[in-house]
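The chain that follows stands alone, in the form predicted alone, written as structure tokens.
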Amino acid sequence: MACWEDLSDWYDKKQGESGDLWHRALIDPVLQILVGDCRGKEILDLGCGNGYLARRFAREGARVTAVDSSLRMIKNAQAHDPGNTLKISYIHSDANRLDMIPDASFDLVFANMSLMDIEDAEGAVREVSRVLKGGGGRFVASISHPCFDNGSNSGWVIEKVAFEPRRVYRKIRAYRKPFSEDIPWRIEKNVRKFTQSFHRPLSWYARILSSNGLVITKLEEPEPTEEFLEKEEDSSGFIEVPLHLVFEAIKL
């Protein structure tokens, strides 16, 4: 099995400066709304990947720290701004061990499609709570929707009935218990590599956030934009069933 270190160069090209289609036209618009105006704020990008959102928020006036467990990801992110004109602080670290960051350092922590790829997500949430400022520090995260995107235990079902429009359903099994699974990525036409992902039910997220002093205040299920529907092959099911979840949780 490959890891994100092995896939970092491919992922960098895939994301570029604006994110791939799924990020740019489906997930990110909602995440950016929840992040809101970030001018003058201290922000932590948890699982920054190639750093395109870290750079975007830095250009909007935020003071950004970007963390990733892959050193190659960090180096690729830095290469997009070799002079570090955006003054982003990059840290190579696992999300559950942010010892180099003092308590109550950030107004906002965001994790864009990274939390479900972190084995010790409970430890990561604990660290998020620790580094957030109390009395209103915010955690914004996007994840695969636990109810509808469950790896190989979920999929689309298309029903064709004579003289009727086709119907698209989402099937799901093995929802209640957490588990890990290798997720395939198509690197080239006939080449696939895998990374590990972790399914956890909604109740798990609610419980872990609450036990770390974080209260869910917003919950959104991104709808496909016109660009996504136009460019993503066979995307009709996304109109009815969301495959992603974006939430905001506030530290008390």
Ligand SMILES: C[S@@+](CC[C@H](N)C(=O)[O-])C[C@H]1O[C@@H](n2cnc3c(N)ncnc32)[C@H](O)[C@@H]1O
Contents of the next structure:
Amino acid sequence: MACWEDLSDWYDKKQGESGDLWHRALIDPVLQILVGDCRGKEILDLGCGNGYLARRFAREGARVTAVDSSLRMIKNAQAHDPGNTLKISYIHSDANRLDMIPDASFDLVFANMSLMDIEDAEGAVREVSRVLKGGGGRFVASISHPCFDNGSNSGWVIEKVAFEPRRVYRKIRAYRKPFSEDIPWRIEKNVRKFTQSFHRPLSWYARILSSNGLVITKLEEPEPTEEFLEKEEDSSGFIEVPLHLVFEAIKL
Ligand SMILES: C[S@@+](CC[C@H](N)C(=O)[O-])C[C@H]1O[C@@H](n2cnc3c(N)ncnc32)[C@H](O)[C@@H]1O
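Form predicted alone done; form predicted in complex with this ligand now:
First the chain shown before, then all remaining chains and molecules of the complex.
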């Protein structure tokens, strides 16, 4: 998407080599557990961004292919390992058109916080299923939690009652129907740029996975780590309400 293309230099700095606070201390620890031991495995990183996870899994011994629709993201990812010592194959492509990859190529496909940014996510899941090996190939993805985070239609509500501890609620509306929205990112103090994101209800994900032969086997809702609670301003709501979902689905 052009919007991620515009943001790719900023996003590269933000994620660096270990992920920003939200990735490092909230989402990635759960994704990493679901990915598990990847030594000797063929892995596809779908919507790889600056590729820090692709590089992590390559260092852990996986053979990694990384796809992104932003050419600038791919170039920035490659610049982290100029001699390509990690032997990562980068592909500049839409996730829903992976014609250059043969069927049944991968043991694992993972998509970290990219599926809800992919316009044709149904086409992407179809491709994930096609390129996964049957009989146990795994798809692991993290997404914004469809039930608790659908952009500007959701938010925290803080209730202060005299002599009572304050209560934090999560409000949400417009859940049932898919919609797209421009998501603001503050890239400098007074500069905002936008990327497009696509809300789909939870049942949509379950339907699309199962209709492509992928059976959900794990579903996790990342809890904030101590680092996250310490460093993220006003993070108390996260203790009770998850804003992310991480799942594993297996190709039978
Ligand atoms: C929020 S970023 C996540 C990047 C990376 N996975 C991470 O965890 O840092 C979303 C990524 O999805 C990519 N993306 C968006 N639409 C895509 C599509 N149709 N096909 C492939 N990648 C796409 C964007 O370019 C961006 O790099």
